[in-house]
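Next up is one chain by itself, shown in structure tokens, the form predicted alone.
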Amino acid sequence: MAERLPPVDALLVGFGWTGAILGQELTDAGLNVLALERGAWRDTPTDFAPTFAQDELRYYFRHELFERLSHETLTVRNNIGQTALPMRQLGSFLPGSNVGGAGVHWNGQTWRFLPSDFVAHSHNLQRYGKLQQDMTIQDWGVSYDELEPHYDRFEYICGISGQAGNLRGAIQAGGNPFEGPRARPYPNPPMAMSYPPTLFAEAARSLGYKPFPQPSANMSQAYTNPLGVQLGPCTYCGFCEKFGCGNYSKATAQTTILPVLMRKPNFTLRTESEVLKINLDSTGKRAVSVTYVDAAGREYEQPADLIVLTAYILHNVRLLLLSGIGKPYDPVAGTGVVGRNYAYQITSSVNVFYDDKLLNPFIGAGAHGMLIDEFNGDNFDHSGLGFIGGGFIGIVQTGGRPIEMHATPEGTPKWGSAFKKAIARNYLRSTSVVTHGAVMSHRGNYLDLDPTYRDVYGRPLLRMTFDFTDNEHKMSDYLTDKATDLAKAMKPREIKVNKRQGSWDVVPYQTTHNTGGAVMGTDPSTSVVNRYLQSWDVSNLFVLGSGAFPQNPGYNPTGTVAALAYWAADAIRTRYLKAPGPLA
């Protein structure tokens, strides 16, 4: 039987970026806040020291910072006619584990979504007249203008390095001319560019595009954030993506918020505490506690007045389903909401090879690059193209890590001496133009509980049903053709085009940008949470993270995940705490 613990004012389930933000905001409001994190404590000096943080075998190939699938996994399939099987090896996406979550090993690519992204359904319907059959995109219920102050707050907490493209409505030279208006510049100047992004920018300008530096959570200079926490300048070591930063140069929860939050007397963190279920009262309209187990297998009931789900998207959705909160989505009937509108992203690349240029790919950072945004969102006319949505194109030199990075030209054998010679010849003389595309939500892509497979506690695993549709393939092919033109304009010896073909495959790494399943909106029949990320069914429950995205735009999600967290925290502080109950 679970031991019942003393109640707290607010309980956070999961402790990555959104948990840290909500912890800081709710303790500032005077609440006693408890965070339950199923992983262990992780911090820079003890876990990511520069003497071993760049261990590629340990951190990437042996998954030091990622979820342990022997403890919990999910099942996957491409369509409802298939039998889903457990994912037994990490591949397509890399959920984080322990304090800080995936925010520890992210690249630091920090975007704002386009204003039109937040009204994707009404905007595309108005401009193009109709949507494809079974496309289930919808408006978010919140606008870019409403989120702008919260984007700004996150950018200053992190010390984002970048060049503003739209300052209070005035287009700025050198920035992204398509971005929504921002109230003030980035807190830090853009990162210094290495050779490959510089070559891409020159090629893009020659074709009439407007390249700009990647907005980056890797510091271009020393920075002290509004909480008084200091970050150091990036050394361009090239070990951001899939690694922790040992130099305090990448913004994470550990390097921006936790040094302040962990010292507060009204905040408590319990690690190695896994929440099994949210418990409701007899009406089913109010959450009263959670049940969790610690590392020794002891079971506890933790009461709280306010519960906020701040874990990774897949865990938030699964916990809702396991707790019976919200109606599960049924793709056949088209009814229900929990699990609906799961979406991913689609990527492709064009390898570029030179004979006469040394590119030094080992000089890099997770968000160090030059990009164009002419083919993202609805920045271009889609009439007659057969798809909606888009993505950015560019070179982001994250680092030429020696085990992972070995681009070879077309026709190179996959093994043997010719393969080794090709790697030796091309390592210093190759780079890659990448595309990063949106995925629109569709009726057949969703999350639910698997009927067969269970975890160590006997609970059903989450089941993912997903595939790219005709819209995504046409869009990605279009982006890849544009990337090919840009690669040729860089005047290389040769190129190798890598289009995304066929069904989605869980095996090769693509991106950790999973979204949907607990989407936000203004209609309870098509959304799990309202525009403040508050459950329609249980008003003292808020669900944060990218699960709220109704579809997945063509940008990295963390900037918007954080902006929504600040938006929800503001609604809790200024409205909910004064009059607990439904906010919409």
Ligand SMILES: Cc1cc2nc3c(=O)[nH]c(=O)nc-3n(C[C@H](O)[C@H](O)[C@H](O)COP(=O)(O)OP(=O)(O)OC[C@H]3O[C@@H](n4cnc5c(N)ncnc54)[C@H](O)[C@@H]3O)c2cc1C
The other form holds:
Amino acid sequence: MAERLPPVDALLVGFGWTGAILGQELTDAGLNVLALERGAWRDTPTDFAPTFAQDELRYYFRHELFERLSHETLTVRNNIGQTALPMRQLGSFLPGSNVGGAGVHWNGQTWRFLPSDFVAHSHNLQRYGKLQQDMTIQDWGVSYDELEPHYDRFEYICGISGQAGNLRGAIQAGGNPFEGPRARPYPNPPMAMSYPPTLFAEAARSLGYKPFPQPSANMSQAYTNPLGVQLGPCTYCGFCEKFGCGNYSKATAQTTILPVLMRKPNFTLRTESEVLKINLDSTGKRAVSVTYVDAAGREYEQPADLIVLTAYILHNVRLLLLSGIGKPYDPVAGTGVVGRNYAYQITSSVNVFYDDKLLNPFIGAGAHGMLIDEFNGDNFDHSGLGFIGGGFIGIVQTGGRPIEMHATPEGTPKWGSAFKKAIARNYLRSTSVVTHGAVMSHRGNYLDLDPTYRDVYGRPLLRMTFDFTDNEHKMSDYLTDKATDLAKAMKPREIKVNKRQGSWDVVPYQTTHNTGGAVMGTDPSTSVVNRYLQSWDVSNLFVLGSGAFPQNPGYNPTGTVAALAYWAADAIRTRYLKAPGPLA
Ligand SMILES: Cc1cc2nc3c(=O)[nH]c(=O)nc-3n(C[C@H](O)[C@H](O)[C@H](O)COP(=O)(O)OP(=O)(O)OC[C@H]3O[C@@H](n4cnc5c(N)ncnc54)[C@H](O)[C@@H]3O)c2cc1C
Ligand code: SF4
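I've shown you the form predicted alone. Could you give me the structure of the form predicted together with the named molecule?
So here's everything in the complex, that chain up top.
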């Protein structure tokens, strides 16, 4: 029997990026806020000290920072004709756990989506006349202009280093000319550029493109954010992507918001508290509490007036399904909404090998590179190409971590002395041009509850049914061909082209950019939440995170995840608290 606890005004389920943002905003509005985080407390001095933060075996290969699959995992399959099996080892994506969530080990590549991304359905239909038959893409119900102040807010909280490309409609030299208009420049200048991104930028310019520096949550200089929290300059240590920063140089919840939030008397964080279910009243239209268990296995019922799911897309969607909130999606009938429009991203690369250039790959940071955006979104004419969508192309030099990074040329054996010789020859002399592409939503790609496999509490695991379609393969091949041209223009000794072929494979790491399943929109028959991320069915429940994306654009998601979090928080503060009830 669960012990019933005293009620709180607002309850956050999960305490990563979106949890920290909502915690700060809702306590500012005067609410008593409680965050329940399934993992433990984690902070820079105790967990990412520079003396051991770079332990590649411990952190990346033994997964210390990531979700523990022995506790909770998901099952995966490529299509409904297959039986899904549990993911017993992390691979394709790396969900976070503990305070800070995946925001601790993210890279910091911090983008805004294109204005046309938010109206993908109507825009593509208008420009190209028709869409691939099984595509279920949608407009978001929110526009770029509405989100602009909220993007700006996150960029200044994080101290993003970058070069504006479009200031109030005026295109700026050296920035991304395709971005939507921004009200003011980035708070920090771009990062200093190392050799490989510089070579890429020269090659891109020689082909007539307009390269620009990756907008980065790694600090180009010391910075104090609007909350008064200080970050230090990045040392380009190269153990950033998939690692915590020991240097206070990567914007995370811990380095930007928590120093202020944790001191507030109206905020409480309870760690090692895993939420199992959202409980509804007898009408089924109001959330009254959550049930959670602590580390000792004790069960509690925590009542709250307002509940916000901030547990990452996969856990948010699973909690909705386990709690019976919203109609589960049925891919055969094409009805229901929860789990609908799950999407991912598609990446590829071209390795570049030199003899005459020392590239020092170990100098790097999670979001340190030069890119082009000519082939992203609808920045180019897709007529006759047979696909929609696109992605960015460039070199992001994240660091030459010795176990993970050892590109070798075509034909090199996978082990033995020839393998070692090839690594010794190429480690300092190789780099990689990457493509990072969108995935549209399709009728057959979705999330639901697995009929067979259960977690430690006996609850069904989440089941993911996903594969790349013809649209994604054609688009990725197109981007890879452009990347190949760029790699050749860098005048290397040789290149190796790594196309993304065949079905989606759960084994190799690709991106942790899962989207959909709790999508936003203006029509309750095709979305789980309204344009303020408020549940259509239960108006005192908000569902944050990339689950709200109706499809997955060609950029990294967190800039938009955070902008949507500020947008939802603003709606709660300025409208919902004055008159609790449906906002749309
Ligand atoms: C290696 C890596 C690199 C990345 N790089 C980038 C990048 O460069 N740019 C970018 O835009 N994005 C990047 N991302 C993605 C980024 O980390 C996420 O978009 C972001 O962290 C999502 O924020 P969130 O609040 O939705 O989830 P999270 O930050 O993951 O927080 C969710 C929290 O909820 C907790 N939780 C889950 N279930 C429960 C439950 N039942 N009860 C209680 N607590 C629960 C989790 O433990 C976790 O702490 C990267 C991710 C990874 C893994
Ligand atoms: S590269 Fe910079 S931001 Fe990243 S972990 Fe190292 S010091 Fe921190």
